[in-house]
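Here we start with a single chain on its own, the form predicted alone, put down as structure tokens.
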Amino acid sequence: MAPEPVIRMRGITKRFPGVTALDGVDFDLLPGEIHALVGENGSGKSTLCKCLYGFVQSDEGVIEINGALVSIDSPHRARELGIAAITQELTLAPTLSVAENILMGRLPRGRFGIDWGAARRQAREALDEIGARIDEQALVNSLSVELQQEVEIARAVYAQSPVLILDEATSSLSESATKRLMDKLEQLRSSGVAVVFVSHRLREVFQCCSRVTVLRDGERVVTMDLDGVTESQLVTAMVGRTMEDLYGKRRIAKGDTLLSVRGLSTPDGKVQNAGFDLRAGEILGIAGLVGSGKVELGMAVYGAVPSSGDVTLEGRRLKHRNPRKGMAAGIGYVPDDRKRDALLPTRSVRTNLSLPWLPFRKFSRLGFLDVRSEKVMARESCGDFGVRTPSTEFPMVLLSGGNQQKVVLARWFALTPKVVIFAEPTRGIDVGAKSEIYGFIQDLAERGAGIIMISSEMPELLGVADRILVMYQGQLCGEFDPETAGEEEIAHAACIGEMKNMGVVA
């Protein structure tokens, strides 16, 4: 006899202004197991786990926590029920350090006020029980994405909850902090803790959930046992129709050399003597760990970081590098944080599509904003890149993780850069959101622009890249041809760092 569901939810809807996003949803969650949550962008899962969790208040419908009807109309109230969550969008607070965040609301309490001694050993069990090397003095905005991402994670964890939503937070992890996520669940799961578990990453879904749902435009498709089921069959209940090639890798022509770096370095050590040639329409991959220097690479190419190096673009050494020479000189940057560095959250899709166009005046005349123009690249942008918005004045906050990356990806395309680096740029994104994505990516390669592709994802590299480099501690290590290298030996290289080329990789 199955065990009675320790979460049931019943007719869940929820609308907000121009859009449905869920539909009389129903979903159960049993004790003890892992129960998948998944769909495209848009589809309406980080909605339901923010009604579960208190974010958001549906407006029809029923929650019901071991049989007994409850209320959420807020995290706070979650908590006392039982119910904690590691949401798609960070929720530290940057100022304060890592004990502050993990022990916020429970700090240990003293004669005097605070036990700070006792607050960073808490603090350090929490870190230490899902495997984080990190300071548990350091404030949070001194560390990466992934390191505030596993800060979360020992949060939750810690809270020693019955019930655990997990919306995309392996999103920003590296392979060997998800693989300890991973065990760490498992350990949860047999002590009966219930989780919900939300990924873009199919090969995490099956690798440690029993059961599944689908959501697909707000509605529920399908509730599922994972067993005999096939990542294509998934895929084609996500998307509604069957995806042949996730990648679409296309043979494109490379031309001549267009960018060529040499000896790149940042004052903090993060990139050591970096060389390398970029050629036109060739996509190049860069690889490693998290603080290996691969982002920060990107970053300095670009101009976001101070650095001492020659960077050439067609045959034209770039002098005095920051954010708006880069552009000015044909190179786009996408971040890897795109709510931290790459939108207006508040303001609209518009606008955000605008703002690296205008410091060139491309919608200015007489040193006046033509906002007819704007308005009208806006639309042919969210048309071309399939954004969907209910129109181009809608803000940002209210789209999906998906169609907030298309418009970042969007921007660019618009001014025809010469040379872009995309860091992380599926993170996040469900799988058709992402073969849509990669095909852009191919298209600007198809155009003659060198594309530089930093990421996690060891099969996304594999699968776009024409070469992949390799950092460890601050040094390209590596080359490897994706025709011929396989995921383990990247992933050696990776980790201690083997030679494969010594000083410049051409």
The other form holds:
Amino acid sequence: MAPEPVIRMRGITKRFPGVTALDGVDFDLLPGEIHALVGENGSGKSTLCKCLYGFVQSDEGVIEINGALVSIDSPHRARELGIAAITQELTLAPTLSVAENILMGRLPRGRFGIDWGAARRQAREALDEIGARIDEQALVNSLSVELQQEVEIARAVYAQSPVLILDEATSSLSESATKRLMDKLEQLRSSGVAVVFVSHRLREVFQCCSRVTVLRDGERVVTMDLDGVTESQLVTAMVGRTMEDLYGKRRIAKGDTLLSVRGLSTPDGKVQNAGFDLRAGEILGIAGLVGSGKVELGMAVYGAVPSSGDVTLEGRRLKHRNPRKGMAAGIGYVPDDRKRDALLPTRSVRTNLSLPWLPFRKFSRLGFLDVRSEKVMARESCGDFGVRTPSTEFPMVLLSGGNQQKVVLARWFALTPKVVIFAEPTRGIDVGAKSEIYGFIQDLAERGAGIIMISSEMPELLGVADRILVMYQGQLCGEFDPETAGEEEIAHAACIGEMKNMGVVA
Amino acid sequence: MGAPTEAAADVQRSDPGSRLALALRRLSIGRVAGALIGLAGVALYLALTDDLFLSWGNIMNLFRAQSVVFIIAIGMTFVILTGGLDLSVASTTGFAGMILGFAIQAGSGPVVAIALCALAGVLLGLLNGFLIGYVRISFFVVTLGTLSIYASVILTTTGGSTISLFNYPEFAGIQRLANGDIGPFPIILVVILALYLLAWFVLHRTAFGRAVYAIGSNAEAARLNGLNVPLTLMLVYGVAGLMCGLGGVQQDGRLTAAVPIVDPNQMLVVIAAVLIGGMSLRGGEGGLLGTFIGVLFLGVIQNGLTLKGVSAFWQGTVTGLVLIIAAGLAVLRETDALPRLRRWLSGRRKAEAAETTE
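Can you now output the form predicted in complex with the partner chain? The one shown was the form predicted alone.
After this comes the whole thing, all chains and molecules, with the earlier chain placed first.
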């Protein structure tokens, strides 16, 4: 006899302008289970979660909690009903301390207003719960995205809600932080908490979940026990067709050295004396833990942050470096935080695509735009990259994450760059879109570009890169051949930073 | 791979309905709908209750009365699109107007005087823009500071006395520009329409205009994609200054004098008009159509109050109320509060029904 579900959703339908995000979805969540919700981008899993934590309201359908009909019309109401959510979109107050954020709305009171000592102790407790090594007095905006995500997790866990929703909460976490979170979830589960777990990383799903619900195009495909299900069966259910090799690694001929970096350092010490070479047609992976400086290394090469040292492209040393000069020299950059650094949320797909084309006068003369040819180019880009949008005039903010990311990649392809730096190119993106993106990256390499792929996801580095450099505390500390090196070996180097195989650095 | 071609078909396929929706979106009708409905409502009421309102003379007077605000609001639109605000517009306008006065007094012809006036506006605007774009001081602080500085420089250089321009023959041309007619239309209305068309072209058909929207939408993304953010910001405040310079010409023309007292209300009315037109202070969305309707809306209200014999003292109250209602409507639109209210009501009914059946 199955236990009564904590949450019962029936016939949930949600329409957005031009899209039906959810179409009559049923969903049951049992106490003491970790229930995975999977599906491709735009399949509706995030929308379903948002209906649960009150961020959006369904147009049709009912939600019952412990058998009672409820209307969850705001995140506040959701919290009152005992539903806590950890989402991809960070909801922290950036200028407040970690402690204030964790205890927001329930800061302990002392005789003279807030008891700050107690607040710090409680925040410390919350962080220790999930094993996060973060200073509770630090300001949130001084933390990296990954650490902010951990604060968010600490806050949700500390609330001790009977229902916990993790909507892509692990997409910006490193492997070790994910591991800690998993352990915590298991502990919560055994104490009766019901968890909804949304992730694109199927490995995590198999690790910690007992049941899974698969959504496709806003409809529920199946809900089943994960026992005995294989990864490829799950993927097939998600995409509705069988997937070949996810990475589709090709043999690409390497050309001459395209880019060489020597003694690159940033003034804040996030990157120290980094050096490497990149050949035409080569995909160079860069691995490292959260805060290892791998993202900053990419930014420094592009010129997005100030740095000292030499960056030489095709034998020419780049001077006075900034993004504009980097682009002009032929370097492209896809940032790790799409929302913060890449998108124009209020503008159309077309203007988002053409943003880096502007300085290149791709469709303009003397500063005057030829909107007609811009539209043609934008339409071609959308077609080539399989961007699913009703039109090139559609507002960017209404596209799903994977389609937004495709737009960000498509920008650079039209410029035929010599070197492209991808930071976390598939963060928060479903399997189908991931596979397409690996294909696009290799297309670029085939056309003779050099690729730097910075990623926290070891499998994708091993699957796509020709060579992997490991970064540890601001320094490059090892070089690995993905053909021979194992994930464990690289992770080990990333954790303790021992020097290995470093032939390149001068 | 099958997906790209499929998506290409998606992009190309567009039924007439969604095409219309897109066309409306492009005209940002949704955004200006509130102001448009308000304008239509007030205009209808006035047309039904007052015979004078719809008369040609009255409507043309309405445009004349709002002419300075119409012009300055163009510059404010650029600034607010980048997510900024220019609090110094009234002071800059007064400053430029004073330069025009001095030039006429010194015997220069109308063309030179207008050019100097516009130049003064541009330079003051570029100074704001330099401090905001390159020195990176907050726009609020910079323009609050220059609001006060420019106003005080006017007072010190004129000694606080009005420069009357009525008797200078060189001023006749400027006065005619401000108050004269071409056929049935005020000359200044034609000038204003031309300026709006030109500004629309700059915003939507030049790389500069594209950069303005991009910076307002996400300045860091704009920088990382190779746009020159400091330069664009400086130029945007330069445009605001240019419009203040042109507004200064019109202001002097209507007053037939360069007046040293800066009316702080002018800045508030300009900002209110742009916001009523549906623009967001966060920047990156909205445009000139909304601004035009916003200014017109405030003009009709002002005109209506005059026609109805309501004390001019009430004008601020009405302008403020309209602004808050317009902003309130924008909040409703952005947070889908209306459907939420509907769902809440229906949810409550369902819950009650469930209770009664138990």
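We call the rigid core whatever largest set of C-alpha positions still superposes within 1.5 Å between the two forms. Computed from a predicted structure; not experimentally measured. Numbering follows the first chain given and starts at 1.
Shown in the overlay between the two forms, fitted on the rigid core, is a CA shift at residue 255 smaller than 2 Å.
Residue 118: CA moves 2 Å or more between the two forms after rigid-core fitting.
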